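Next up is one chain by itself, shown in structure tokens, the form predicted on its own.
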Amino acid sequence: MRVQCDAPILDHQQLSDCEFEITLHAPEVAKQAAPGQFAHLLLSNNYDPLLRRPFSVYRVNRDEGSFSMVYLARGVFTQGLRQKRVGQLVPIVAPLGNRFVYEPDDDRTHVLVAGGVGAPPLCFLAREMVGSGCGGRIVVINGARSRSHLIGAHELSQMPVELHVLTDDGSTGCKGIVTDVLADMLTELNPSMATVYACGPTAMLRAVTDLIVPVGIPGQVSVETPMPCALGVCMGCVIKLHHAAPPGFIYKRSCADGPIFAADQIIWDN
């Protein structure tokens, strides 16, 4: 059940040049939040900027009653958010959306593919998988345009996962894009014993689905769309999915029905 409240800031840390983690006290949110869900933030109650922005849940501390989000300070909203200090209030609605679902099978390979600001929910997912004793192989492919756009690299490096870090310019990790690694892995994956989880820019998500769907590997894709209301009312975040009845597709709301959809159901319009 979603909660609307003014959540006090417990901590606000700069993790790298442009990367920040903000921790809010919201016990009901922390109790419910799951990997893939998000919070809708308002910068201030004077509605400047006017609209809320969605941020994926990055970490929860259920005992403390807190949760955090990671963001890159690069736009008007996030530059304003970085000015917030401990003790100040942030208006939120959370948790929203659905979650990533995985099978704790000892023989299954879980491939988490993150691009840029798509990394936080997959860090949360990897942390939950490891903490729950999920069996099998956990692979994380984390990519971004450059070192300054990479999120969660240090956090993931501390986990017992198989980590691949890539940047377009080679400033951190290997030079390349996430689908380079994913494409190389496909030859060794058993489609019946592998699942791909992806979050990142639309072009990356489309490239991931173009790789896994033809070979029958199931995927869960968290889409990035504008979410003016995030409550399923405004219809500003719809995505097209395959549907059996004419005309062969149906629209679903990313905020209320997603943001996570089966990879083989998404229709990527040009």
Given for the second form:
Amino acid sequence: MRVQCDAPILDHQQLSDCEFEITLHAPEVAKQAAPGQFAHLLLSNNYDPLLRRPFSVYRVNRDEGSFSMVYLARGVFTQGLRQKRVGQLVPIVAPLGNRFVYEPDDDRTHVLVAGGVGAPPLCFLAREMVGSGCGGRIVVINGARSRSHLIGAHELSQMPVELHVLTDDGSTGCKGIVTDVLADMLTELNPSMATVYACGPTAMLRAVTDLIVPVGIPGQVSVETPMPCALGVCMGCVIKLHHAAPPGFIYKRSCADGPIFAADQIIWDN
Amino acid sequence: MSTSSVKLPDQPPTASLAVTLGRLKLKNPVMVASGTFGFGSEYADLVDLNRLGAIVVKAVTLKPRVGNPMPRMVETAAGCLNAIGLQNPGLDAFLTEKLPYLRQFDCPVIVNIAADRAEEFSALAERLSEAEGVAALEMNISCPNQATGGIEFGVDPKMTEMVVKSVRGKTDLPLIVKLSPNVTDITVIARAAVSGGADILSLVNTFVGTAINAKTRKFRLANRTGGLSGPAIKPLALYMVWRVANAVPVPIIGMGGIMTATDAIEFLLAGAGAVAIGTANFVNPTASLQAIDGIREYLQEYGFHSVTEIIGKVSS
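For comparison with the form predicted on its own, provide the form predicted together with the partner chain.
Entire complex below, previous chain first.
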């Protein structure tokens, strides 16, 4: 059940020169939120900016009744958000969207592919997988532009997962991109016993899809689109999917039908 | 965001919010605008639909429409441009999947219909008139008329009168005609719609606009142009409502950038008999309920017994 409320800021931390983690008190959201879901935040009531913005849930603390999100302060909205102090209220609607799903299976390989600010929901997923003892092999490929854009790598390094860290500039981990590692892994993966979970920039999601779909590895891809309403009504956040009936495709709402879609369903337009 | 007001025992009797638009009776003057509230179910866990004056559903076309390519929506200063392309499941799916759900609520359902041919408008009107649970029809005449090479019905008085007349002949339901603001003189189109048989006029639809990305030197919308909505258009919409209300004898549903109860009251003062909340539903899902509460508080504060006492009462 979605909740609309004004959530007080419990904590607001700078993670690197441009990344921040904001923690809100919202017990109903903390109780329900699952990996892949998001909250829709309103910055101000003076119409500047007018619309809300979606942020993936990074962490939940059910005892404290809180959840957090990580954001990159780069636009009007996020620059405004970083000015907010502990105790201030943030209007939210949450939790929204669907979640990553996994089968607890000792023989399964879970490959989590995280790019830049796409990492938070996958960190949440890895934490849940490990915490629930889902079994199987968990591989996390976490990449970003540089060290300061990398999210969750330290925490992931403490978890019982196989972690690959990459940066475009080599400032930490290996120099390279996430799909380099994924491509190297493909031959050792049994398509019926592996699942890929991906979140990151569209170009990365497309590259991941191009690698796994031809070899039949199922993938769950969390897409990134603008989300004007995030309530499923404005139809401004649609993603093109294969569809049997003419004209051969259908537009689905990334807010309400997604943001996670099966990799083999997505049609990536230029 | 929602605050519940505590009722004190010594308060005067609550002012009446009921309004009558021709044959359409509403328990309050606040409806939700087409395209901003889906088919109701999308909001039902956040908004008590029984409290709304009316629900105007997303535009329904005779056949399903896939809609325009992305990007379809872009935020602008205090507003947003959209070019959705009327994506909807079509009339059959509306009748079998959407309307039965809406019938369970104590809230009039107004069906917005869109078509690019007069015959399609007529067919929609005919079939919807046979359906149970439709309180009124709202015609979206801002669609291009294929018979005239794509000129919008609603920018030409003759085409407006013709298409409204064709629908009028097919339905006994209250007929609302939603006017486009993208015209030289909206009162001319308003009169044409009334001549064609409109019972009620709703205005305004979105203003045509565009947005360009200077860095990429591309249009921000795949469709290049879109309809502007949101608080940015409120003064323009308010002006048009005031002009039309003084030009035609039929009731007006005012809309265009209403975000708050105060905005809604301004439209009522300008002459609207009811208002519709649009883009505000995206920003604040309970904006419509807050507008209803706010109008009631305003009436109490200024000693009005009924909302009808303030309609058209703006003065110099």
